[in-house]
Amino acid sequence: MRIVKLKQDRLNSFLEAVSTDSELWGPVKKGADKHRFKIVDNPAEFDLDYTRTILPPKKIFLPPRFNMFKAMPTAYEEETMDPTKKILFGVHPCDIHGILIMDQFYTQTYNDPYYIRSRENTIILGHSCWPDEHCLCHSTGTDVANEGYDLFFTALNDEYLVWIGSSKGDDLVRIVPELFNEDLSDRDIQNYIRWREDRSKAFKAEINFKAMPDFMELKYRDAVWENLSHACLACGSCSNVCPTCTCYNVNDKPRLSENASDIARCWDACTLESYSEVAGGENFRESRSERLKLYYTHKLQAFISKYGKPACVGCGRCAATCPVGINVKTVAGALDGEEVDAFWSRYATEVTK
């Protein structure tokens, strides 16, 4: 791997060169505080000091909703998803580490045609980050990505150390060479180091994710299922923000001026009474502490066994959304024996008085 500098105020000139023919998404700012992923016209639109957007990069990949087919009473013609190339710019370490879970996912068993297509044309360029109350990734290993990318930009200062990740990513450094400084010095790489190490003791939320698989197993029928469910909207927030959730749904909707229906994909939440619902009316998790407990277990144990890796990557997204304090942060606490001080905790104490 090979790692080269770039002026800060370089940075926009790159953006410019590399994308005349791709898509250019990136973090903006939405509202007073919160950020998304957007395509833009303009580098400069981008607001890199950021924590965290509010979806995932996931919906680049796989949006919310797309159509499949297009079904008419004796035929059906496939509707796939526009292969447009993309460059995806400010993508942080425990995202980078979502996009890796997605990429075993969706090719292990099953190569999902339209999460691949989408995959292969896009190209993923990260950005360093500084975490905040909700940040876990130190906890899970995914504070720093070392594949998954085909550039990474750390910043220092006024310059950028910008890892290189692939070919794709050297082709890009090539396109316009002469922004770049292929020679690192002493002093580079102690800022680097001093720069990792303030950024660990930076992190204010941990977890024991390597206990979380026992306790799981352990605490299997707790009480603290239910005490969740008194509080759990079952809204399916959780789920829609978390980098790692893949369930969907396939919707079949009647185009209205014509003989013929939309098949179409959306996502779906196993947080969701509809989601275990079968044929007949038959739900085999109608109640919320099942499906709560089915998340979890495939956040914090189930994923583990299957993929060597937790299903979680830190991003706090779940306990920046869900509104009454259920989050993997809480859970695992709470799991751990921890006096969790969070809403649900607090609700559920009054229920049961």
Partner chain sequence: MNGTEKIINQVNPYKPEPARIVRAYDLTDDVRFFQVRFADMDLALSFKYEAGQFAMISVLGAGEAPFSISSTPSRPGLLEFCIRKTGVVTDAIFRLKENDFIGVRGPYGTGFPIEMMKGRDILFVMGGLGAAPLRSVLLYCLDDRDHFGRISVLHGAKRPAEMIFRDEFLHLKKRSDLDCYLSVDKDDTGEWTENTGVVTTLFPKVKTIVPENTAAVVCGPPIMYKFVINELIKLNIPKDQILMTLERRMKCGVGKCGHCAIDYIYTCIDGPVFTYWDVLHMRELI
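Note that the coordinates shown come from a computational prediction; the quantities given were computed from them, not determined experimentally. If you superpose the two forms and keep the largest set of C-alpha atoms that fall within 1.5 Å, you have the rigid core. Numbering follows the first chain given and starts at 1. What changes on going to the form predicted in complex with the partner chain:
After superposition on the rigid core, displacement of the C-alpha of G281 between these two forms stays below 2 Å. Relative to the superposed rigid core, P73 undergoes a CA displacement of at least 2 Å between these two forms.
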The other form holds:
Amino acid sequence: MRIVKLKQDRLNSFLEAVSTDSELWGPVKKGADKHRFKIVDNPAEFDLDYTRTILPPKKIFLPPRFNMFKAMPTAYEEETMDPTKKILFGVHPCDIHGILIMDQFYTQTYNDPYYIRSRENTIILGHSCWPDEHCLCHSTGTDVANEGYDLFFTALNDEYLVWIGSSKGDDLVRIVPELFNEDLSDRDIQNYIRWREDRSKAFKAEINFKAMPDFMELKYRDAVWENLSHACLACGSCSNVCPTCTCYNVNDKPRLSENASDIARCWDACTLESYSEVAGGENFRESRSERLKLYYTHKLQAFISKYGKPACVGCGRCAATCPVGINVKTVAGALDGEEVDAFWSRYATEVTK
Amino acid sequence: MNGTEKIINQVNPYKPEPARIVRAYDLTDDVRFFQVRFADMDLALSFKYEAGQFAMISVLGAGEAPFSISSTPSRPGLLEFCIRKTGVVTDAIFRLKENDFIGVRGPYGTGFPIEMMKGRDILFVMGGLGAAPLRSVLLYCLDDRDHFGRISVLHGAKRPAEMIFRDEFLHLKKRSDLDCYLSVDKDDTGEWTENTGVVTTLFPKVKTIVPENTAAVVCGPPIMYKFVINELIKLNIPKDQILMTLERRMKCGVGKCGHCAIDYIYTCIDGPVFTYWDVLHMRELI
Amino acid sequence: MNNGKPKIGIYELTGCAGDALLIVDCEMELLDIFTAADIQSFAMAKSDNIDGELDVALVEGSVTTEKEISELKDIRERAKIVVAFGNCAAHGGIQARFDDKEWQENLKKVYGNQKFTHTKPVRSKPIDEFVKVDFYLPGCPVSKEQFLHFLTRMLKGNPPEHYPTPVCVTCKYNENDCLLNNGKLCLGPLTADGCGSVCPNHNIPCFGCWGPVENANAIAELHLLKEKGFSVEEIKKRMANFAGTKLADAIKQL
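Would you mind giving the form predicted in complex with the partner chain, to go alongside the form predicted on its own above?
In what comes next, the whole complex appears, and the chain from above leads the way.
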């Protein structure tokens, strides 16, 4: 792979130069200490000192709500699928892996044209990161991205090492070649290796993901599921913030003034009660524990047996989001027999008392 | 089209194709039969599907839902569905009349494993609306009669008026190349000349079964499965030769929306046809 | 003559009339609504109101007098479909937050020994305490989007699909940071969705004004809030505010 160098103070010039005909998206501060991917006019609005955004990049390819068709009595008109060219800057390795999983999911057996069209028009510019207490990507093997990006920026001192991951990425560099330096010194390489090692050591959270399919199988009827379900607020947030959750719902929204409907699609979550309800009102998963089992079967077992990797990229969003502490880390920990520090665990003790 | 097979919605699998309701009539109080034809004649003639597959039907203003196809692929041109009135979408379908339009997309899911069934004796066991998907594969077998061994059909309903395709099955009884046994739980007409009792009371009537050479095809209400499977196991029919079809909520039919997931099986693309052995391994169903 | 258009009546019991006002506020859609529906009765918007047979009755407000009980029963008899329109009708509203004893005390405090001649006051209750309700459209006031979706579906003969979700779903769509995690007394997980998470969008915790979402896990949230340092009294008060009689049993258990 071709690797070039860019002075960090030239980054914004680069982003401005390459985004003249595209929307420029990247991490922007939200509130005091949170972030979200947002479209900006000026790359100076980006805050690259971030760990994770509230929502993963999936929102850019498939927004939480959009219309798929205009349905009419004898015709179905495809709503214009978002063909806007986008540059998505500042994507961390875990999210790049999330995008790779979505790429696979939305093109297997049947294509999802809404995802594909939007994805094809998006350039991914990755960015290095430093783990916090929730980051699990070291355990999921997603702490480094070797594919799935057009360019990847690793910040070292006052420079970036820029990995060129695709022909499109190479084209971007060629727009303003004068900003880049082709010569990598031994010192640069040393710096990078040392940075990798230091970063590896900085991970605080670990999960034994390899054992999870077995745990899910052997502990399918374990009391842990009931314990989790007592506290679960069934708010659906764990799914909404997960980079690999893809479930959705569809609604026919008739228009008042004409004989036509908007066929609207929105994100759905298997932890919501109505998710498993069928026509006539019967519900296949009335209890919260059954719904949590489905969620974690998908994350920790099913995907692994189908694709050899968990449907978890270790981004830590569930850990940062669930108000009662139900997340990949505490669930996997509990399955592994650990004492878990989470509200759900304390509450379960209280309930059983 | 270049004379090649037109794959429905190759570009956008979510996009329905307009189809006209050609015939619609009541099968029972709450089940209606619909015969539909794609408005696009090329598509109507080239639409290929397998017995046991399903389609998504949409009604403008109401929404979309999955329905198993009741017609046989051996008779192309028209698609047939029997639909029970159970919710918003089906209520809307029931309000439609002949010549009205619906949206249809598909076919989706796995069909019955015809290649495995060929050469074997086939034992159909159906109850209630279970006849809807099984009619497709039964008619398919009859249209290709030479490729199958002895065909036996056990069809049960609560009352004579609730037997789906009652006349069609009474007619089948006259054929010499299959054994068709009908039963109702209760005869409230006084005119029922067939068996009375739950569908399992028909099992003793079935002629000799060579278990390893038999494929059982089962569909009916959840309560029926338990008892029917028991009988089939007693007959020593191998678990992976007992075929069943499952139903779930679905929003896409193509393995994306997630609603039909059971464990890590997607009913829409991994099913809806499963063997009993498959089903035994679905933890959520045990 | 109504040319086969669905006949609709909009009625107001005890409440602020904010839900009826919301309909009037649908300025861009009003002509379409009046074109598609035969509005038989709508006291806020028109004068020639008829009390006849109805396809759909939207009933706003809670029941607080005996007269309203008979009015409501009359509406039920005339209407094929009765909709609890707005939080007061669906859950009783803020005025339903008192139990019998508190209500008696308050009544005395305000009216003293005054005699009631016109009608007798009763403790505020949601309309489903008196008649069968076919659909609930909560909100304070109901949202324009939910109302128009509901109305359009009904006018075209298809009730909306039942899919209750809590405020958190939209709140996450809007990429808000969870206020519970920030130590705020937020009722999002317990509250029916529909407002567009308007309060959390502005960093204000959810007050629960849509009323409780079906099968809300109120007990777990109460414990969670307790752990975060809120007093049981404070939490109960917040929960009771808009949940009317609907969370009363759950709240008593707490």
